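Presented below, as structure tokens, is a lone chain in the form predicted alone.
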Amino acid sequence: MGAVGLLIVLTLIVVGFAAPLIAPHDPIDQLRGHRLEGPSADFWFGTDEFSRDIFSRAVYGLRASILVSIFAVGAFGTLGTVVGFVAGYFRGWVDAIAMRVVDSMLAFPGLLLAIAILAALGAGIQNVALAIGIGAFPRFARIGRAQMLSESSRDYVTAARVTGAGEIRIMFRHVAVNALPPLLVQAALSMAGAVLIEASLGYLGLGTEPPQPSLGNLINGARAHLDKWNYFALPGAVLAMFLVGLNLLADATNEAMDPHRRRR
């Protein structure tokens, strides 16, 4: 199952980044004569109301999603897991204060605050990012703050601390790698919704600025011509299959670092 989960997910995300080279057509260009073709050997995907193609559009479209889904989780997951280990650590009036700060972040739905924020900063592919990682921001919090209240007392931790180990060398070099297991779990999770996002809002018209594709917009422009099966399906499927790859992997990762499934 890892090992599906990997080369779905490793071959989109070769496929997204040498879109440039893999791409037939230029994905703005509208080919005159071509309207609403189905698939053929000129275009793989078919074209669409424009008389662009598919395929073109759905590769750069993936790519947009691949580096919203990495930065998002990249950063804010980063930001929030020291956030959570900061506040497990030292405990007291620093844990009070930010986990406050992450429970209220929590109690808006994902979607629902990045549509918020996109309302107030405008739409944008930076944009949507920065409101897909804002999302992810507080669950990483939380898992590092679990992670650092179970793993600080153990006694390995005291150990460190007898021979002199610094509070930040405790945290980042001894209990953060007995931490990490649930975390990278957390990433592959996050990657899968970051992904998701970011094509619902596109499809909501908040993502990525027309002409430019994104996977989401593919889909909403597909609403129009439901009787073109190409047009939303083809652009549907490999949305659909970078979701999968990831959610495997997630599996995967979490069966591996469990000692006790992995006994199982």
Contents of the next structure:
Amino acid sequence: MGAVGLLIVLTLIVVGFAAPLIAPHDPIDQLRGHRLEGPSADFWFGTDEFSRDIFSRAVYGLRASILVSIFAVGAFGTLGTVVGFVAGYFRGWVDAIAMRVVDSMLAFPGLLLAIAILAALGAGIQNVALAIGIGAFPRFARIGRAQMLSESSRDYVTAARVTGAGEIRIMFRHVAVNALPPLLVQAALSMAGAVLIEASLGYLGLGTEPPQPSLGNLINGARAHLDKWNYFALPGAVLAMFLVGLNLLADATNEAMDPHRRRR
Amino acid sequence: MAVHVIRRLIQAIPVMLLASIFVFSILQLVPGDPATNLAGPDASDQDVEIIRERLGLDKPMFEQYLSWIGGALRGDLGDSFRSSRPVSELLRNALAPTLELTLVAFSIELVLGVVLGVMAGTRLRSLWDWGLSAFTIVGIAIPHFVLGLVLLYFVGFKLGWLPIGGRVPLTEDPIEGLRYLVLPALVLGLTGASVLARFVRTSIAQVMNQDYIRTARAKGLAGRAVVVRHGLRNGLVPVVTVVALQFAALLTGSVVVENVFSRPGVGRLVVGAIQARDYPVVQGALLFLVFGFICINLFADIMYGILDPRIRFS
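Could you drop in the structure for the form predicted together with its partner chain? We only have the form predicted alone so far.
Next comes the full complex, this chain leading.
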């Protein structure tokens, strides 16, 4: 199942990045005389109320969603991990303060946190990435800290210290490598979460601002034209497929990293 | 026991404090000056100053926070910029629809999650089990708004069986109210049911491997009785916390679902207020949702300690 997930995700990522090559029309261009048409050879997903090609908008929306999620999880996941490592390594008051902040961030469910941040900063693709990233941050900090706590009492860390390795070197050259598996699992889970939140924000009208397409705001536009099944169902199917792929991948990563689950 | 409960309660205080500071600071982070925004483009400097004073925006930030949170603790969250009505009143009106939705969704989730989980968990690697895997993957992955629109299209638009949006209070007309409620609650409950079914499946599968299950079978107890009397009772203990956490997730899910089905509620209130830049309402509703979320999680934590003594002492 993991292979299926990987295949879906890779295919859609390629489609997203190759958006300018794949999309038959401009995602924002209004093609006069083609308002709210059904799927056809020329418009695979039909056209919307502004006579724009829905397929092209879906492909570009997919790209936006991928970019936002990779940036958010990559940048803030790394940041969270480093904060967690530092807190776990030095312990004491650094740890206490960092973990209280992390706890209170975890008290916010991801979507609510993102909504709160966007309420303050306003819509727009950068703010969406920031809002999703801030939500991903505490989970990585938690795991980074736990890994550091369990690894730093191991013999190989003592050995490294005896040979005169510096603190930064121990943290990143020795512990980080061994702490990787659970962080990878979290990265896979966070990617799926990020794509879902990005789409939900877009649907709520808080994400990417029209006319720029996102899968979420595209489907939001379809709410007013419920009689046109192609308008919500086809972009919705793309989004759902991407999310199914990401979830399968996350499950497979989790199983591969956890010998207890693999045996069952 | 009491120590465990008290310790958990004390631990929740700084979290709530930080969360409230965060919600409060939303208004401070908004680009531009709130008083100027509110006064509109035609206002004179004098008008802006009057508004600033009336909202207390001229005081130091710390003082503003204290008066806001002090008011919130007494149930006063200020007045809406847009309608000038008290935020607490708007929240109170939005609470019933949201509770109605989450509670019905929660019941769907519980029944579906436990039944599907037990069926798969007692028949590992059967067709049932495979079916459940497919169901949970789809249930977890598909966004509420996609599933919601698909159901609206078929059941509401094509077949015309159910209304495509809005709400009738259950207390006013239970039958009509349910007709408005069933689709949103189903959409919201399905995600949770998928998560729950997975947990129940694993938990039941583990329990069914125990010796006492074999003993029960050996002494001639019928299959169903073994599952219900021995399997369920032991298998559902670890599930209790998951259930509480899932209820918290329903609270956030309702934000999207309410907007898909045009139902009034706290989620609708938040999103509408953000779009209208009605910041007192945004703050009040977010504070309410976050505190609700924290309280449910706290309850789950305490329950877990009660059910499993090992947690209490670690």
